[in-house]
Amino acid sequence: MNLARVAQRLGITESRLQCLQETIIRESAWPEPRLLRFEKESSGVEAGTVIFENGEIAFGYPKIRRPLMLAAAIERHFSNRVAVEEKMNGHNVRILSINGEIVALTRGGFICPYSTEVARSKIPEEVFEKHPQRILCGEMVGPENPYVASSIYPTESIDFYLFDLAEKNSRTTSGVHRTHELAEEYGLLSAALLGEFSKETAAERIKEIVIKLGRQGREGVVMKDPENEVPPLKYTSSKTNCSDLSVAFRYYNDYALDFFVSRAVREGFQSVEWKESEEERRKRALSLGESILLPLVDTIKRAQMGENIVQKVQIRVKNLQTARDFEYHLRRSGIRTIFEPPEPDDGGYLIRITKLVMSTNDKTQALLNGEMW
C-alpha cells in the first residue's frame, strides 16, 4: 500500500497517517479484502472510513444533523429550496465493487457477510461494470434485517433503497436527482422524494408529511439542497421517537443515557413548535409514558419470573457459509448469539437468531434481588 498516496487521499500527512495506525485505525483481515478502518473519528477523517489493501478508500457516511426547531433551523440552513426523501428505518450501509467483487460495509467500516449477500441479489453487476468508482449509500430494511427489523416496508424478507452515491478516495456526493436518476436507470429501489418546496412553505408542508408518515409507522424525513450545496438533516415523528425508547427500555442497560434523553426532548421541542393544544400535548405526553413504562415494566416481570430478556430475529441466506460468517461477524461485533439450525426454504435457507441481552439481565436480576441502582 502506498502510504503517501493513501495520506494524500485522506487530507492528512503520511507521518499523521503512521500515528493513526498504532491508534484509532483498526485491521482486518476477515472477510477480504483486507482493510483498514477508522474506528473513531480523527483528522477530519470520518469513523467508519475503510482503506482497502488496494490503497483505494471508502469514506465514513457522516452523521446526519437533527434540528429540533423544524422551521427556524431549515430558514437558517438552506439557501433557496429543499428536497424532501423519506427517511428509512433499517441499518445503513455503502456497497462498492474491490477487485471485481461486491461488498457490504457497515457504518463502523466492516464488512457484513448478510448484508454483503443482500447486495449481490439486489445490485446490477453492470452498476459497478459501468461506474467502477462509484459506492452505493441506502439502507437495508425489512422484517428479515438482523439489526432493524421492521414489518413496514413491502417485502417479507429484506431489501436495499439507495439513498445518495459516493465515489471512492472522494468525500463528495452526487446530491437527490442523480441518485435518483442512477436508481431509475439500473431498476434499484431509493428511498422516496416526498417532493420539493420553497424554503418558506417547507416546514409547513414537512409537518403534514412527518405526522402522515407518522400515522403509516414510518420513521420520517430527511431534507437535502437539492443543488448539495449543505449537508442534509433529518427530522422523525412523534410515532418513531416513542417506538424507539419502547425498545430501549425493553433492553434499559444495553443503551446509553443520550438516547433517551434526546429522544424525550425532541418530544418536547416539537410540542411546542407545532403549537398543540392541551389535550394533543396530553396525548403526546401519555405515548410518550407508556413507551417508557410499559416495556420496561415487562422486562421486569420476565426477569422476576427467570426468563432470559432476548431479541429474536431471523436471516434468509442462499449459501450457509453466509450464516456462519455472519455469526462470526456478530461475535466480533460484541454481540452474543444463538443461531438455530438452519431450516431449508425456497431454495434457501431460514436461519432464526437469539440475540442475548447480558447487560439488561444481569442488571436486572441484580436490582430484583436487592442491588442499590
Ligand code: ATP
Second form
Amino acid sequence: MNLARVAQRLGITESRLQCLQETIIRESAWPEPRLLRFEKESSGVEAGTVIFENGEIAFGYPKIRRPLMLAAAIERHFSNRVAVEEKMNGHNVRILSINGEIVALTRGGFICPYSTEVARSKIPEEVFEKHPQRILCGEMVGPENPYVASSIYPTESIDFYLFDLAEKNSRTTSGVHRTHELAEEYGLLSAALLGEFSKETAAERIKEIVIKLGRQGREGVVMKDPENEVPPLKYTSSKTNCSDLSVAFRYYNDYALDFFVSRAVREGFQSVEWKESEEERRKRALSLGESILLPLVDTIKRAQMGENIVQKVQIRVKNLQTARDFEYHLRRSGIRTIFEPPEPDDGGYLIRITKLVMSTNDKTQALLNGEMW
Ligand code: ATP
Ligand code: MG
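Could you please show the structure of the form predicted together with the ligand, as a counterpart to the form predicted on its own just displayed?
So here's everything in the complex, that chain up top.
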C-alpha cells in the first residue's frame, strides 16, 4: 500500500496516518479483500471509512443530524428548497466493486457476508462496469434483515433501497436528483422522493408527511438540499420513537441510556411544536407510557417464568457458506447467537437465528432475586 497516496486521499499527513494506524485504525483480514477501517472518527475522517489493500478508499457514510424543532431548524439550515425523502428503517450499507467483485460494507466498515450476498443478487454488475469508482449508499430493509427486522416494506425477505451515490477516494456525494436518475436507469429500488418544498412551507408539509408515514408504521423522513450544498437532516414519527422505545425497554439493560432519553425528549419537542390539544397530548403520553411499561413488564414476567430473554431473527441465503460466514461476522461484532440448522427452502436455505441478550437476562434474574439496582 502506498501510504503517501492513501494519506493524501484521506486529506491527512503521512505521519498522522501512521499514528492513527497505531490507535483507531483496525485491520480486517476477513472476508477478502483485506482492509483497514476507521473505528472512530478522527482528523475529519468519518468512522467506518475503509482503505482497501489496493489503496482505494470508501469514506464512511456521514452522520445525519436531527432537529427537534422542525420549522426553526429548516429555517436555519436550508438555503432555499427542501427535498424530502422517506427514511428507511434497516441498516446502512455501502455497495461497491473491488477487484471486480461486489461487496457490501456496514456502517462500521466491515464487509458483511449476508449483506454482500443480498447485494450481489439485487445489483446488476453493469452498475459498476463502466463506473468501477461508484459506491451505492442505501438501506437494507425487510423482515429478513437480521439487524433491524421490519415487516412494513413490500418484501418477504430483504431489499436494498438506494438513497445516495458516492465515489471511491472522494467525500462528495451526487445528491438527490442524480441518485434517483441512476436508480431509474438500472431499475434499482430507491428511497421514495416525497416532494420538494420551499423553505417557508416545508415544515408544515413535513409534519403532514411524517404523521401519515407514522400511521403506516414507516420511520420518517430525511430532508435534503436539492443542490446538495448543505448536509441532510432527519426527522422521525412519534410511532417510530415509541416502537424504538418498546424494543429498547424489552431489552432494557442492553441499550445505552441516551437511546431512551433522546427519544423521550423528541416526544416533548414534537408535542410542543405541533401545538397539541390537551387530548392529543394525553394520547401521546399514553402511547409513550405503554411503549415503556408494557415490554418491560413482559420481559420481567418471562424471566420470572424462567424463560431466557432472546431476540429471534431469520435470514435466507443461497449459499450455506454465507450463513457460516455471517455467524462468524456476528461473533466478531460482539453479538452472541445460536444459529438453527438450515432449512432448505426454494433453492436456498432459511436460517433461524436466536440473539442472546445476556445483559438484560442476567440483570433481570438478579433483580428478581432481590439484588439491588
Ligand atoms: P447517524 O446517521 O446520525 O449516525 P444512526 O446511525 O443512528 O444515525 P439513523 O438514526 O437511522 O442512524 O439515521 C441515519 C441513517 O438513516 C443513515 O445512516 C441511513 O442508513 C438511513 N437512511 C434511511 N433512509 C435514508 C435516506 N432516504 N437518506 C439518507 N439516509 C437514510
Ligand atoms: Mg436507521
